[in-house]
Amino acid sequence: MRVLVTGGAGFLGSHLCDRLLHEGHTVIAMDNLITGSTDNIAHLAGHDRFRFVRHDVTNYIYLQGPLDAILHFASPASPVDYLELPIQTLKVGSLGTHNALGLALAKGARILIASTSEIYGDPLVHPQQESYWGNVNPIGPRGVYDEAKRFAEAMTMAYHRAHAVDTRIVRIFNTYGPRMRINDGRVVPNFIKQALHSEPLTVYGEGNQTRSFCYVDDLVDGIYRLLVSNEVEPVNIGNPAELTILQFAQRINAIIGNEAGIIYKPLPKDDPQQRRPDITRARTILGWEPKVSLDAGLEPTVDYFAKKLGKR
């Protein structure tokens, strides 16, 4: 296939480019580099089946030649990013998704949209199934990301129903691994960075809120399986192994050997208290489930950050 990956220089987008090339496809990565980095795709420079295009997908997307598939992963994706870039986040979820869907329609291409567990908001149902509609504050500080993704799902299904576009929707739960930005603002890089600097880890609230962490290779495998499947309805991809943020902080300190401990700060507004995917659909439809344990995934992740910070 000839495949376009929007957000292709980002954390997830760059790993998807690797997987698609490994499967023998031709890949065009598109990114405006607002949160992505060409460092993530530098190893692909000169690859005969890879090309990078710098472009903002909130503007009209033009590509010459046939296109078989689009993976729309362009978006700020961490709270730090979408609180600093609220309008850009809303625009890429709305205008960017509209442009990507329009390109899919014009090219007769299959399109897979990256959605998120954040569409469930601060959930009243646990674990979260795809049938759950969510508990989202549309005007809260996190609403710009939540509602951008909810709109993107609605637009995707509208194109599927009105124009028979071949669509896929993946709802991504907390993912970690090499190529995350050091100043990403999410809990994994925050904790690892603080621990490597021998600083106390910052836990918000009492640390009782839960998360479920999926290693990037597992996530990419689930996404690829969804892309080549026939499933149109949204599918959760994530690791159902749940732990509290306090437990996670203690695990990071133990792995890195950080003796500085933990400090506590007030909980941010609308921070979800529970996050755990129900992956029954992924298991049933895609034959997928995560294989990499938390400790096994943290080893290369910590090593990546240590090298970035000059600690190794």
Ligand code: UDP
Contents of the next structure:
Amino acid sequence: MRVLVTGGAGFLGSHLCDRLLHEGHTVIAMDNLITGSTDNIAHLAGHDRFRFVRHDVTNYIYLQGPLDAILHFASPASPVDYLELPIQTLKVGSLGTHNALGLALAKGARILIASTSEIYGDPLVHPQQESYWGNVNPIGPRGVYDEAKRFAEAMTMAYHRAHAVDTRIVRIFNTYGPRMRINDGRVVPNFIKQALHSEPLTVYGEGNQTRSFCYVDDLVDGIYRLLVSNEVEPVNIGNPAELTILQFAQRINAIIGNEAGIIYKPLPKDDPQQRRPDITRARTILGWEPKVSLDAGLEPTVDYFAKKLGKR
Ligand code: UDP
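Can I have the other form now, the form predicted together with the ligand, not the form predicted alone?
The complete assembly is shown below, putting the previous chain first.
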């Protein structure tokens, strides 16, 4: 296949490029580099089936030649990023998705859209099944991401129904691994960076809120399986192993041997209190479930950040 990956220089996008190339496909990575980095794809420079195009997909996407698939992964994805880039976040989820869908229609390409567990908002149903419609504050600080992604899902289904575009929707839960931006403000890079500097970890609120962390290789495998499946309905991909943020902080301090402990900071507005994917659909339809334990996934992740910080 000839595949376009928007957000191809980002954390997930770059890992998807690797997987697609490994499967023998030809890959065009597109990114405007506002949160992505060419560092993430530097190892692919010179690869004869890989090309990078710098472009902001909120503007019309012009691409010559045939296209078999599009993976639309362009978007800020860290709460800190989308608070700093609220309009870009809204635009890439709405206008960017519209452009990507238009390109899919024009080329007769399959398109897979990156959606998110954020469409469930601060969920009143636990764990979250795909049938749950969510509890989102449209005008809160996170609304710029949540509503853009909800719009993206609606637009995707509209292109599927009105134009018979071959669509896929993945709802991605918290994911971690090498190539996360060290200063993106999310809990995994924050805690690892703080622990490597022997600083106390900044737990927001009392740390009772929960998350379920999926290692990037597992996530990419689930996405690839969804891409080559026939499933048009949204599919949750994530790791159901749930823990509180306080437990997660303690785990990081133990693994890194950080004795500086924990400090408490205010809980950001509308921070979801609990989050865990119900992955029955992925298990049943894709035969997928995560394989990498938290400790096993943290090892290469800590190693990556340690190297970035010049600690190893
Ligand atoms: N969090 C924290 N300390 C930090 C960064 C984040 O306690 O330094 C908490 C945050 O309040 C949230 C959870 O960790 O409850 C996950 O936050 P993240 O920004 O990684 O992504 P989210 O899951 O909220 O989209």
